[in-house]
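For reference, the chain that follows is the form predicted on its own, supplied as structure tokens.
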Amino acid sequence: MQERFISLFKETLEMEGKNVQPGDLFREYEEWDSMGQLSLIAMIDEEYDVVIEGKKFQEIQTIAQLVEAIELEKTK
């Protein structure tokens, strides 16, 4: 699931072609804003069906975090 979701966060972020990591921290990409973060909790809820909890989501800091908080929601 991980590699699926790294491949719709570049996609998300338009970032194709950049090098991203499970335990970059993804608020410090220059092209993380309010934007991006919008559009990532859109991906996630179309394509996972999981909508993560806004202080939980400000809580979450790397893209492994994600992958996990995602994958717990799943199975609620």
Given for the second form:
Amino acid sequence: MQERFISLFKETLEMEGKNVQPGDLFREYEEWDSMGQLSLIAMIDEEYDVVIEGKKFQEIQTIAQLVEAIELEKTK
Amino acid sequence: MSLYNPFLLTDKTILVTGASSGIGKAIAIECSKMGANVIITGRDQNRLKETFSLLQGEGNLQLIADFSTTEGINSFVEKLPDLNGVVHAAGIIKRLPLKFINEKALNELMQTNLYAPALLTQQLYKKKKLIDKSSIVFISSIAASFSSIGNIMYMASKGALNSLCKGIAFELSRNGIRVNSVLPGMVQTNLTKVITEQEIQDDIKRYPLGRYGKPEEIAYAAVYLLSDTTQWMTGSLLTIDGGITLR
Ligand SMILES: NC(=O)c1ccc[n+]([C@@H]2O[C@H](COP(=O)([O-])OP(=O)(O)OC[C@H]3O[C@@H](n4cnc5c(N)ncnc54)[C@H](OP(=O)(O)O)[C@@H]3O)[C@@H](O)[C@H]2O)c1
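Structure of the form predicted together with the partner chain, given the form predicted on its own:
Time for the whole complex; same chain goes first.
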């Protein structure tokens, strides 16, 4: 799950070829901006059928936490 | 003696769509305060009831309708009395970057923001619900020609709505019916709750007049366009945006 997510994440933020780790604070990437955020939320909706609500999304800091949040929503 | 007020809507019957929330709700309330009999419509019964309870006067009516299908629109029109004015305020937004737009999302947006006002206006006209000198108002958006992140589909729907407005204005001028649009900038309503508080605060800083709009500030423009003061005005796109498009 995590591996696939990281690959989708890189594709979405156009970060192919860059080093992305589960513990990374993704908001600190230079590629991160409001378009990136919108794209990421849209990707998660499309690929995992999960909608992460805005407020909750703001609390998420790392890639690993993103994966956790998706898994949590999936088991609901 | 009563004060001179050329903007009164006394004895006019006005239909307001999207009246269960936000801008449509404010329009319905202001029209009722200006003396109109208001017919309000929306999908959500509780929210519509709430708007209804805030209307002034006795001649108002509430009708639940869903404009996501042509049948929904047609059967709604059957229930209506003759009208002096219509305000199309029902609308939805969905932000998706180009890579993620899709047919389903496009259809939903176009149906509510473009097809519904087009087909509703057609039915009102064909069924002769619009009496002489009536006024049609579309609530469009500055987004028709002002880009913001991920707003492609909504922008397209409002751009097309502006063209629709001008087309209908031209055709119905023969009947003395005038057709105009209001193009708001950001107004805080349910529609805008999709972004976070921080994003809102940052965005507000870009507005020359220093804040977002209030629903009433759009409603007053609708009152103006519905009143007899604008009998010689048609096909206009009236921007109300705190100056944001000056940038
Ligand atoms: N808020 C802004 O910043 C802003 C700026 C520019 C333009 N506008 C435009 O202003 C209009 C009103 O927006 P708002 O901010 O007041 O939005 P809102 O608070 O979300 O209200 C939208 C209204 O549209 C109705 N509606 C949506 N889909 C419908 C459908 N399929 N059938 C029937 N009714 C439907 C809703 O009814 P139910 O809830 O009962 O379903 C609700 O009454 C929209 O056209 C919007 O594009 C808004």
